[in-house]
Amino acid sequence: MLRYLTAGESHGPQLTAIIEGLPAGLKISEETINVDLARRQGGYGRGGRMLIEKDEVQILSGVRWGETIGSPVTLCVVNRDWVNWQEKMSPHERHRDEKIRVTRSRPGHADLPGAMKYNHRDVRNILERSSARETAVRVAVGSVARAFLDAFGITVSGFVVELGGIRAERRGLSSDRLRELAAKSELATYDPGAEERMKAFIDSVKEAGDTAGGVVEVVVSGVPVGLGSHVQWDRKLDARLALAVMSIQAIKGVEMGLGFETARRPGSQVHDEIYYDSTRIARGEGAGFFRKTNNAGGIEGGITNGEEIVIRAAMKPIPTLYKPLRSVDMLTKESFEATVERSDVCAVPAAAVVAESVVAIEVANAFLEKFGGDSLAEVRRNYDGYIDYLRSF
């Protein structure tokens, strides 16, 4: 099993992920991690904190000579903007300042209801730690999962595909068309016109005072059949992507495949039929087995079907405007527009690189469960014993 926790506040020293289940000999190097955070950083519509934060990650343990060696792997994000809060942030009692704590909460954030809930009089003990800038750790898990999967042939993209009500047309491109034209974008998306219609919506939000959201997608290829499980509501892997997905910060709606599309089309135009084709096997495919159509989104019944499996997730706009909502102070009760922080006007481009690595962690850990080893050697005979017995189901 893979697993994971992060620790770490936005202008703490660092950010922290500590990763076990990892099986020995999976080659990972800090180079290629920092390439996920810089696209994480990167995208229009990003504020302050990316011009002071230029993410890189440092490999503490479980790592010897590029490889895993089997034990947990620890990964570090430093905080550059820690020199300006050692005081403010510390951990030490003589720091304490009660000048300096935030009492006016911001709408659409956990600050109320988190300081509430911890009994917390100065929200920045809630903010911190809820901030988005947590995920930037979590993609660095996300690339390491990456980097498993793609020794076994299986890709993971995001793409923007709608932001501000404006939607990118696919017009039947290839995944790895897609991803090629995404690499380029500042967007992450595969529309060039629909990405110029997009950036002039976030230009007239900003100049508003105002926040965009959007919608990312996840499409994950080269996934064999069965990984999740269909016999408990905690094995399905649809849900347990749903879950990794929505909890990234300011998502709002998760859907597979088709999703809230087929309670709109008669089940004739949701279902995916079979077909059976032996030269697929000839050709290095898993199976024979096959579907024309993906409104399932790659998974049937909690199980991987063969199919790429597609999830896209709703992304609120940040609710740090620059022209401030209306709250309420907690200590007077008194009404105040709503403090600001610094923030961005919109995120949906990183929240596709976020989406990315949770899916990739959950992808990762679903096959470690059907081909788990202790070394990656291991997990492959498990893997190609496998795919030789789908051939010749």
Ligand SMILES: Cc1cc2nc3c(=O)[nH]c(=O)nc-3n(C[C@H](O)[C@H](O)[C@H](O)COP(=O)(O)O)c2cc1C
Given for the second form:
Amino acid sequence: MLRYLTAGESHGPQLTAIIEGLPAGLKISEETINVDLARRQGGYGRGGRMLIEKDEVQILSGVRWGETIGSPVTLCVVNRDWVNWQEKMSPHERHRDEKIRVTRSRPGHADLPGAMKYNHRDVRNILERSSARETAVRVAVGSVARAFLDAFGITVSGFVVELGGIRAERRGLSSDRLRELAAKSELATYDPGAEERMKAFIDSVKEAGDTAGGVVEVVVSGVPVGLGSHVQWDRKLDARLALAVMSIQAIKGVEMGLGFETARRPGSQVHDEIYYDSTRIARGEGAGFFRKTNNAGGIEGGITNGEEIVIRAAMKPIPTLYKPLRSVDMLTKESFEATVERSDVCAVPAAAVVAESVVAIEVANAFLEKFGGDSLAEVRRNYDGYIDYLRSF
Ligand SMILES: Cc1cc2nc3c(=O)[nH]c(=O)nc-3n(C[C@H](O)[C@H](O)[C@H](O)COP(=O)(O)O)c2cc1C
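Mind pulling up the form predicted together with the named molecule next to the form predicted on its own we just looked at?
Every component of the complex follows; first up is the chain already shown.
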């Protein structure tokens, strides 16, 4: 089983993750992880923080000479802004300074419920950890998970598919082509026409001191039949993916395949009929069973069915607005309008990279549950044996 924890505050010295359960023999490099960290930082509509932080990962344990050795892998992303926060975020009692307390909670953030829950009179004790800065190190973990999946021909891609009510059209293109187009897009979208209109929308909300949300989609290609299970609620892969994606800051809705649209259609227009073609086995496509549609999004009864996994998530607009929102000071109980120094106007492209990362982690986890071994060679033996078995099914 693959598991991980993250630690670290937004303006603390660093973000850290410890990953356990990676087999030995997996190639990992800081350079590859840094490519994904840069993707998370980019995208049209980001704010000032992204200019300060050029994220780079350090691998601190579990990897020797470019390969995992089976022990826990520690990843660290330094916060470059730390130099300006050493006393304000110091662990030492001698640096306590009540004058810099933040007592004004921002709507749409963990600030007020967090302060009430943890008995803090300084919102900073909450906002530092609830900040989406934490996603930097989750993307680093996701990058490692993707390196693992890549060894088995599984690709995980995140796209922006809707922003400001403007939808990207797939136009019958293959997933490979969609990936190529999205890689060139400042909005991680595969429809250049829609991208222009989405950018104009971001410009207009920025002009109005407002913010924008949108919909991201993650597509996983090359997944074998049989990841996840129907036998217990917490083994269903769709449920686990939904938890992982919903855990991303600002995600407010998750759907698999046709998702909410299934509720609007009759069954005959929802369920993916089953076909069989023995020549698919000879062409190396695993079993001969296939579907002509993928409304289920690649998972039936909590188990992958061999089609692409398709999961979408709705991101709410960034809650920190230049146009102030009303709130109440925690101490004085006086009403005020929350002001902003710097914030993202739109972080949907970054959320697509984060969603891609958490999906990769869950799929890698399910893969290791099914084919688990202590070394990559052992996992491969288990996987190859299963694929051979599927051919004769
Ligand atoms: C990649 C990413 C970047 C974000 N950037 C900001 C930001 O600059 N300003 C902000 O107020 N919220 C930002 N958010 C959203 C907040 O972190 C989030 O809404 C808040 O922590 C409350 O959590 P909830 O929306 O899940 O309830 C960002 C979210 C993500 C995924």
